[in-house]
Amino acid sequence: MPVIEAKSVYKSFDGITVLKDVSLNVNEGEVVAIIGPSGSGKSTLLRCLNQLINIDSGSINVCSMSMVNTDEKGTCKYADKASLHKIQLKTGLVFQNFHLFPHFSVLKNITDAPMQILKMTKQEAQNKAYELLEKMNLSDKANAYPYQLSGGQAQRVSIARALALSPAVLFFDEPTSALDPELTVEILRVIKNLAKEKMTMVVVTHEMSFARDVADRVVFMDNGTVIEEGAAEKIFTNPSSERIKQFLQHFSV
């Protein structure tokens, strides 16, 4: 069943089209790795799917729930602000900056959205918060705060974060690019193991052998539309698109 089914999406920014007639379907378990040179678009995407950027034209479906959608007017038409809610809730989103709060400690960034917008109880969201640290290897962390935390560290409690709101679909924006090789490995065994769980995923990466191994589809974007997609095997021993072979030159998978 398709979690997210993005078809014909156009987003321009001051008069520059970033994507171009874009369309995407991630179906439940899925992990699909979205890569491609800087500024093709692969995370200006992944806004459009997560609220944070509005499109021009297309239409967007998250669980089944339209989130947005073109008539035949061309007239772009967002969802109530009821039904968007809805929808947020249903996805989450990993940064590559981390963004996590300052003056919360590590315990307190992953319990307050449960607390607040899932209407959890303290005890409910800390159970919870407890549990992803164990899975994240971070129990002893609980009462640090971000500023003690390693890059690596952070970037775990951020997808543990993401994870408290058990959303859906998770998504991730490059999320070793902040940090050093040693730090990146930590991350990635992370992502290998919501996928062996049979997380749905879409992923953002520069890290061709991650995308190989454990991306069960990848899609290949350049200059804002999206070149050719299909099984990672294929994309990486037989791409069809002499663009991907030229990109593909630059990386040792």
Given for the second form:
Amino acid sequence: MPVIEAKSVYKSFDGITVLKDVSLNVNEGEVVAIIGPSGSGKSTLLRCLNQLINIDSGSINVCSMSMVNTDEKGTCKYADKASLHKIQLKTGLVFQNFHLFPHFSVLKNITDAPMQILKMTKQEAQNKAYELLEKMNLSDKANAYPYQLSGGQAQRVSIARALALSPAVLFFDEPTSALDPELTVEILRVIKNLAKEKMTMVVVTHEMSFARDVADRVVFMDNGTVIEEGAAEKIFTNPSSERIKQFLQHFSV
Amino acid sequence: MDFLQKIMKPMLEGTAVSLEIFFLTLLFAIPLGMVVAFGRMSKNRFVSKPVRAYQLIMRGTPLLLQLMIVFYAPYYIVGRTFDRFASAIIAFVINYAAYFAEIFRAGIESIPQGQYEAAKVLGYSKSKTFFRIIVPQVVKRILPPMGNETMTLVKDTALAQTIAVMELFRVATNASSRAFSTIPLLVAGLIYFILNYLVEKCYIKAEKKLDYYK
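I have the form predicted alone already, so could you send the form predicted in complex with its partner chain?
Below is the entire complex, every chain and molecule, led by the chain shown above.
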């Protein structure tokens, strides 16, 4: 079952086209890695799929619900506010720079949205939060504040915060780019474990070995378009496009 | 000693009036300042431009003059003046709201965009994002400049004497000229100092209370 269906997505900022006819399908339980040079539109695509940016044309469905559609005349129309909110809760996003709420404790960072948005009771939300913290190996940090955490811990909290809403798909926007190699491994291990549990994930990353090991499918983007996509092994060992070969030359995977 | 006793009662009454101006100004200027800050940040030029003009006038002309205009202008327009005290409050409120608005604006604009984005992807509505995520962080950041403005306001209440409001400084000046003595003025100075010492203490306390996060 497809969780994400994006078709012919176009987006430009001030006359500069950032996404040109981008299509992406993500099936349930699948891990998709999006790779490509900086400025290729990877992050922009994630932000469109999470409703942080509105697209110019194309269509996006999440869990078979229509987020945005473009008719034959080219008019791009978003769903009503209530549907968009419902879709928003189906998708989670983990940022490069965590963006934890600094005035909330670790526990509150994780419980606040479930209580405020899903109207969970405090008990339910906290049980879930402790469960997630244990999974993230952070049980002892429940009462700490974000400023007291290392980058790796902060990123694991932000993953727990996203998972607390039980999204159907979790997006990662370069989740390790702000971390040193040691902490990077720490985060990649967490994502790997989630992959084992069949969590549907889309990861924008520059960690090529991770993309090859964990992703079921790799999407290579350059200049706002998808150049090639396919099984990870195929993309890394036998890509059809020269551009990928050129890009991957710089990595020893 | 006798002299001090004699002037203390009117001076304390004057202090009460000054405090009334102080608290009423804060009470109205803070919410109005919020509205002004939002007007100033509006993407609609027909809102932001006039708001900016209002702030420019309030910040660009003497508060002393604004007090006089608020009190005397109605006489030339509708042929009568209104209550001195109420006029003073209006002048203080519209003046301080212009300054507060800039502090609020600086505070709100200093919150990283990522906080809004994180809240949005977690499903927070616009108002929940503002009140649960943004405002608490803004409050912490604007305490020092707000402390500045609040202490200035304590002293600025003395300007209400220009439209003959019997606040502390006017009482002190009257007593001083009646007795050919500078002592009432020094006592007034001491009272302003004590009030501002208390204001400063409140702000220190509030800052300490919000010190649990960075």
